[in-house]
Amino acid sequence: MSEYDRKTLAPTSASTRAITSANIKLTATLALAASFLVACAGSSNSAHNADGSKRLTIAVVPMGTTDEYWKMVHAGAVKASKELGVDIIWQGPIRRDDRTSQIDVVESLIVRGVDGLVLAPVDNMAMRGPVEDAKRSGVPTVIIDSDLQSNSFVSFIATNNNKGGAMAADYLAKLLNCKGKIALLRNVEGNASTDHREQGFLDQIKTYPGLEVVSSNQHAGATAESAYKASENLLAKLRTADGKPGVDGIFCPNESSTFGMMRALQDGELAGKIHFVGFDSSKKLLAAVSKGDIDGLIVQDPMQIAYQGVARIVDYLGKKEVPPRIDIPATLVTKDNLEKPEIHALVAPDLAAMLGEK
């Protein structure tokens, strides 16, 4: 009951006793016009389709909702729902790092009744518990994005990460002429999805026994704004005595990270100089491949990854089998290939028709 429906039904004083017949009934009418918008809101999960079928409410969690990538994974949710014929709920924290903020969305969207929910876990173990009352809520999850160390949910679906971050490996290997010093500026601890881009970063140099790695344990954050600071700071340690880079090749695992680091060399004048690849795509990341600013990106299928997601909770909830993981390939976009029509397609859909914004 609201603050309002309290004050409303609270026991008379005697104050009020003097209450006019005419405020009563206004009363009376308002409280009811109160409950029947409850009534109404409640019934939002027993709409039906025009076959007579129940029309499913699948909630969809991000781990954030400002980045682009959040976006292009917000608008393949929305094309899932169109096309399978379900509503959905997207909901998610605003920083990428909120565990808090993320597991309560996901415990009031258990307790609204939600028919399936399809969570981008924030952290690895923070949402496990979660998951778990979920489903004893039999309400059901599939993983997406990152991984979950739970055995609570339907399928994972995702890039794989290790071989993204192993394909930005090679890139700067070839670039580097296999030999030269390297920097990974990580993101932030925790998070599966960039942890296993790292892992097969760095797993996949050792193969290249020309390339150094100089610097691999500092962290990002969950904002470019932190990643611009640390990059900055990156950089400082990393110059030699005589004011030379002191770094061949850098590497970043996540759309926040490369951005900030993206900044941190041009306003060091030392973009294009050091050769950089990133993770993920955005407008400005796309506009320094262009300009040159920035090698590569290795770059996901965001809105693949969601409608996959939106698509096979839809099938478990029809009694249909699902695969246990869902592999979605990641793609190396440079300067010479960012203009092909499959690229473009991939980088720059029109988001704001998508999601109705125009």
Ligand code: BDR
Second form
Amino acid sequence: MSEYDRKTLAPTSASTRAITSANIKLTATLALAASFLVACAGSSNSAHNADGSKRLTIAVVPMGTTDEYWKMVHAGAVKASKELGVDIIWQGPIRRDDRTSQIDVVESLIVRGVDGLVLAPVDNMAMRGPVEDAKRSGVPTVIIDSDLQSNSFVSFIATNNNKGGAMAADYLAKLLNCKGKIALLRNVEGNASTDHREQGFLDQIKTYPGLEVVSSNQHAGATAESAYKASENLLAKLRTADGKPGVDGIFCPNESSTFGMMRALQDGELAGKIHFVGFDSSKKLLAAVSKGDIDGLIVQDPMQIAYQGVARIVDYLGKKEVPPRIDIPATLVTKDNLEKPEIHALVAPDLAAMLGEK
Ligand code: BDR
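Alternative state: the form predicted in complex with the ligand, after the form predicted alone:
Then the entire complex follows, led off by the chain already shown.
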């Protein structure tokens, strides 16, 4: 099992000090304590199915557990576990930038002997070692939501994030009649899903000569609080000497950055005065769309991403063909389509019923 430089989190060479069994036990214990959120679903009393085959246990490891997005990922995984007759273990860090905790969680799950892993990596490099360890231990991995720079996983299932960023750029350009100043507030460095949205956004904005990017190097950080502070700082930096906003359109690439910017615009009495496109959905973000504080949200289908993740790892374990990549479409949600039944089903599913909490 390879060891990691705890500072850089990069896997060190195999010749480094092997982790002793005591360390593995300690790691497993710490991981269980550090992972904060462990839930099991689809658990049956027997370790075997009716036909005598071994009942599979699939670990689903999210990037974080606070955003509403991850609650919908959980619901999709539980739905798959019930329909496919497998058990799932839902275990992940609270913060979406907690690389150490996610590494510890995956290593503890390998020690625990799960049959397969569905992982949303917090970082496209730091999680390479644990996924390679899982493969060496005979535990296959499907990556969901955010890409990983590795060849050691079975399939990648996510929104096409570059296209999602481009969708945001096209909508913002339409709102601005293809003319004006644009700001991008980035999410967290190393998070492939939002890195790709940000790049897709900037590349598409370049196709509109009348649009000028006045800021694209500020990061919101991993929480709504850090995003609120970063948004306030950015808006203050952009404000002109005569008190004008200094920007006509803003894009944020995920739930927490969008929420932080929304709150900063509202508190600064700028909501509805600057065109604003975000990513993901939540009750509060959808209320802001309805109110006109947010012009549009690029909304993913996290339940389908998770469902496909569990279904494909079960296929792989059953020796069935698994596509190397599955793109799950994103949808632009605005005031005009918010109440349509298909949009309501996408953004406001009955999670409690799906998680069996009713
Ligand atoms: C957000 O982080 C991203 O990786 C997901 O796609 C979603 O946009 C949720 O925390």
